[in-house]
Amino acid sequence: MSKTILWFRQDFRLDDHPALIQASKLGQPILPVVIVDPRWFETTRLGLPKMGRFRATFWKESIEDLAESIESQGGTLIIREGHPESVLSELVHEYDVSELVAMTYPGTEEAKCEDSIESQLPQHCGIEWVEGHTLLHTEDLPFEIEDLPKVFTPFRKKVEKDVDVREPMSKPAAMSWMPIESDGSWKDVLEQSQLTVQAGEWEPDTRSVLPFKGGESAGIARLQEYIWDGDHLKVYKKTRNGLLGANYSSKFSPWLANGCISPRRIWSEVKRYEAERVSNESTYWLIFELLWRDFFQFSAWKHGSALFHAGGIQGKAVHQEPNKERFQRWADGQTGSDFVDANMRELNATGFMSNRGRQNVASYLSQNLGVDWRMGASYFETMLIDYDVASNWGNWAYNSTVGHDPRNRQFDVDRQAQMYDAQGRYRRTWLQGTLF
């Protein structure tokens, strides 16, 4: 009997998982697969691994949680290590597979991987790429991706007027997972993988805004805590630019970026909150931020490799240079600007930084120090627990004057510190022993 491979790429969940729903509709036993790709750990232009220890740990925890969820339904997650195009070809032959179903993602490396799979899988095996990581579906947009507006506001106004968000899909009550007989367990494979080596062993910094833990279970728990138990959503717009503490903002980004929760599930919970508790500017603003995320995702699909050019999607002539000395001072939190340094030290110690901090340090590196903005974006790729190719590179370009913002705006980091850290609590937290 033929089988279906369901390949989990960076969508480590069962809830609102369109590829899982599509796989179940095929009516064949499903082989759930995670592939640890050695390309995750290749070095960037800075000589650093693409995936640092914070994200590697989060991914490891997310895969563990996914495997346990599948086990609870009577299935077994297969974990293999290697290039996906080779591993999937081997699995197709090994298990008599007739269909591969997986999510599709923006990004040049992601597109290249999908092309390689299509060229290397046996012809008898069908392939279905399914959308599922954005709030809106490209088929529902009132324009083609090629006609995506150049700036966010026209995009937002158009989709708010013309597009309905599709309801999230609950995971099926029962799945036809294929029974697997194996001498080794997924735990053994994962523990011996390069992902576990990259994660290493480290103690979380007690100053971290949240003890981030990977996995769908932790993501759903955070959703419940922030929106319902803590009732923080009603003041989100007022508090979202905070710097210290767990609840000044939602902190959903690590689970969103790594596919542990879907944006549509967050949207659905916000709408339920509006119906049951309060609907105000703050509840709207969280959906507003999800639309910003979508805009960057669609932009990455539209612009492809231009996203990584020095002049960005504008093709702009920029006067920046790959100055390693200035970059290193910035990366180490040793620039002499206390607000920038505090944010960079938080990133280095925890893998996280507030949105307010990210805008300031990006502007400072590219505009104050005149350093090639792509070095900063690349550093964030290594360090961030919530790294997402479209959001990261899109935001960096935006704050470096080569992205979607047509204005040449530059942050006054001293003024920003006075506005958002007037009492200096944040800077004292991360610059211990430093006078400012």
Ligand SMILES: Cc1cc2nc3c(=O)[nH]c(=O)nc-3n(C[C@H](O)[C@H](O)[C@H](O)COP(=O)(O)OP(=O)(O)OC[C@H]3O[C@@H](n4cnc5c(N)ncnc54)[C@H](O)[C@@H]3O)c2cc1C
The other form holds:
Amino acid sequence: MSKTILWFRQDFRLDDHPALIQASKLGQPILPVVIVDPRWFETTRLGLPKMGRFRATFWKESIEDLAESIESQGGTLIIREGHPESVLSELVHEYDVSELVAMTYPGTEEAKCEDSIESQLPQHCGIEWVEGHTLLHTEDLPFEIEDLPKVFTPFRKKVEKDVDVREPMSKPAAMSWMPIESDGSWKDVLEQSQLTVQAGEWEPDTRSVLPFKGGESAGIARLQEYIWDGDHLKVYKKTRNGLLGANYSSKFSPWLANGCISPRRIWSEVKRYEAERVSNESTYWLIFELLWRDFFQFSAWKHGSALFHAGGIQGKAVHQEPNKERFQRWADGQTGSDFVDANMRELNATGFMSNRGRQNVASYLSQNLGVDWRMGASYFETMLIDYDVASNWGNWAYNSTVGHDPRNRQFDVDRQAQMYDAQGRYRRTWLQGTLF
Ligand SMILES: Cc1cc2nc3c(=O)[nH]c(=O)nc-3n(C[C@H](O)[C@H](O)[C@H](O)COP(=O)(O)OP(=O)(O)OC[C@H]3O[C@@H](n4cnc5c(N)ncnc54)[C@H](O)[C@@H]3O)c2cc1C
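Instead of the form predicted on its own shown above, give the structure for the form predicted in complex with the ligand, please.
Okay, now the whole complex, with that chain kicking things off.
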């Protein structure tokens, strides 16, 4: 009997996984596959690996969690290392595969990878790319992606008026995973992979906002803790610009960006919370932020490689230089601006930085230091535990005045520090021993 490959790309979950549902519908035994792609670790123009240790650790934990969930349903996750187009072709021959199903993502490298697969997979194997990482489905939008509004507010107003979020799909109770005797060998493959080398061994910094652990189980636990157990959602709008601690904002981003939890699952939990506990500005605001996330995803689909141009999607003439010395001081948290330095040191030590911090350091690099914003975006790509191509490059461009908002978004970082860190607790936490 022919088989279906379900390729997990950056969607390490079983819940609300449209590609998994699609694969199940085909009615053939399913071969679940993860491919550790050497391109993840290629170096950027800054000479750093695209995926640094924080994200590599998170991905490794996420893959382990996925493998265990599949094992508990009687399946075996196949983990291979190599270029997806070659590995998938090999698997098609090895297991008599007639269908490949996987999620599709924005980003030029992602699109190139999908093209290579289409051209290299044996002709007899069908391919289905399924959407599933956004809150809204592109088919439900009241405009074509090419007509995505230039700024966020008209986009939000249109979709809030015209689009219903599709209900999340629970994982099927029983899956027809292809029976392969599990000898636990996936653990050895993962352990010996480049992903494990990249993750390395490190102790989490005790000042980290959260001990982020990869995987769907940890993502669901965080959802439960933030929304239900801690009841933090009801004050989200007031606390979300915070800088210290686990609960000033949801901290869902690493699980969202790495596909351990779906935005529709978060949306449905917010709706349940609104029905059972409280519905207010804060509960609305979390959905509002998920719409920001969608806006950047759709924008990346629309603009393709323009997302990475110096002049951004506006094609603007900018006067920012690739100045390595200024860049390095910024990256090391040694600019002399205490607020910027504290944020960069948090990023370097933990792989996370608040949204307030990200806006400030981005604006500071591109506008105060006059450095090419793409060096900062590239540094974030390496460092962030929640790196996402669309959110990262879109937000960087936005804060460097070449993105969706034509207004100048230069931040007065000293004023921001006074507003958001009036007592200096945040700066003291990250600049211990440094006078400011
Ligand atoms: C320069 C810069 C780079 C960024 N890079 C990334 C990135 O690589 N990956 C990433 O997920 N976010 C990125 N963001 C957006 C935002 O800073 C983070 O999503 C947020 O800080 C994560 O914390 P949280 O989960 O507690 O957010 P919350 O405030 O709890 O928000 C809930 C969710 O909404 C989404 N969200 C919130 N704000 C934004 C936003 N401005 N853009 C897109 N989505 C948003 C995130 O998925 C987030 O998890 C960036 C922002 C800036 C200014």
